[in-house]
Amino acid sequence: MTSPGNFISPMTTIAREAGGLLMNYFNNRVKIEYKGEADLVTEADRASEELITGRIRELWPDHDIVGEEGTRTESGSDWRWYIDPLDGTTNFAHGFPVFCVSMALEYKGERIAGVIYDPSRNELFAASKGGGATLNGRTITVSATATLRESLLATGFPSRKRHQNPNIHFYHQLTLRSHGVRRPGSAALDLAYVSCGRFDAFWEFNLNPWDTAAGVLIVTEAGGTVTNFTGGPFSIDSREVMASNTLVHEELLAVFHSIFAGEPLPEPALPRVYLQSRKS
């Protein structure tokens, strides 16, 4: 097999290539179309999902791709590609500058090399199995913090049917016992973030393999831990994802395991009881 870390110089150039693809629409807006209730796609994301493919099939043609607006190459070969053209759809669509590329290379159902491409800040993040993980080609780590409450967290929730995701749950009570939770909209450019030390933890319900082969690869080659919400271990097709610095996982996940229990848990403040303050 070819060294996990030969795939990267041209990963990240496909990636780049598609990311400067990505900013001509943006800074241009584009048409915004929806693929269900409320997902978005947009002319961009097929674009660069072409673009990406093309490539892959020039250099790679024996490869079997998975892509998120539809690619499917399933031959049979020991080599998967897991392309999303376009976290982050919803904000680009809006002019919202937090969105990436992220591209995973898969040997016999082995994620080996991985890359997530920031256009709007020129971040390139990248990993391969066994050799670290880098920001712009400079290698970086999972942060020090040793407590929840010291922590900062990430969360992502759909795009449609949100009444029928239990996140908002994890969202409050997570909120209370850390020092934030923060909610950008790609859980790709979320999982880089664990990455490198901007975040803490990341967790999301119902994720796609594209939206996380990359990252998850990233986190555990900075030294990161990433798991199921019992703390199994992570699987692309679980759509389940904690990721974190490793410190604060298992305090994380005795947060999940007192939350799907039922157990008593801190209620916020009542809106009643603000109001009722105000007039005091």
Contents of the next structure:
Amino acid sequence: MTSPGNFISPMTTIAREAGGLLMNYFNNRVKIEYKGEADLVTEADRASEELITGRIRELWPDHDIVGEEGTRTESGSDWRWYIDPLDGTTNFAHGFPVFCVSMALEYKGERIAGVIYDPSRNELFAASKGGGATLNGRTITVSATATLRESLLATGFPSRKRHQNPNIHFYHQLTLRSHGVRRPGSAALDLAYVSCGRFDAFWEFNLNPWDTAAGVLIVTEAGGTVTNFTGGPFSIDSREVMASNTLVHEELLAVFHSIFAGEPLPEPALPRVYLQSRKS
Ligand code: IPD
Ligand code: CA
Ligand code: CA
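Counterpart to the form predicted on its own, namely the form predicted in complex with D-MYO-inositol-1-phosphate:
Every component of the complex follows; first up is the chain already shown.
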């Protein structure tokens, strides 16, 4: 097998090209279409996927590809790409500049190279298996924050079946136990931010392989830990992701355990009670 690190340069070229394409659409505003009630897609998502998959097919015609906007090549190859051509579509469609391109390469079931490119900030995060993680070519590591109490956290909420998602309980409890929980709207960038220490941890329910494949590798190569919500190994189709700087992982898992177990925890103040206190 070619060394995983050799893929980073061509992947960077492709991700930067796709990022440039996204910025052209972003600067001219795009029409919003709906895949579900609050699940958006735009012409830019499809154009970016077409560009990326075209480049992959030129360079590696025998590789399989899984792309969010419908690309599926299932030839049984040892090589498989996971492509999110635009992660953060809702942000993008509203002109909020937090979105990225995410690409990961898998060999025999293991992710060996990943890049995440944020064209608004010209930030390219990359990692190859055993080769460490970088931001615009400079080595990055996760934060040294030792406790949840001192942590800045991130999460996200799904755009499908929103009413079935319990994450608001986790959001509330972790908000009370940390410096705060951000909800930026791009899971791939959230993972990239854990890898360079901007966030100390990130979790989300219901993610897809194209959201996580690159980011999980980048976090682990930067010294972080990624598991499911009970501390078991992360798997590409497990849908739940808990990523941290390693140091706060056990503490975060313990909070999740308490919430899942239904232990008595502080409840949010009732809006009715607030209104009454305001009148008096
Ligand atoms: C979404 C983003 C968002 C996360 C959603 C994802 P998309 O991906 O990563 O942060 O909360 O669950 O679906 O649809 O913008 O590619
Ligand atoms: Ca996504
Ligand atoms: Ca997407």
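A quick note: this is a predicted structure, and the numbers were derived from the prediction, not measured. For the two forms, the rigid core is made up of the largest set of C-alpha atoms that agree within 1.5 Å on superposition. Positions refer to the first chain, counted from 1.
When two forms of a protein are overlaid on their rigid core, residues whose CA moves 2 Å or more are considered shifted, and H257 is not one of them between these two forms.
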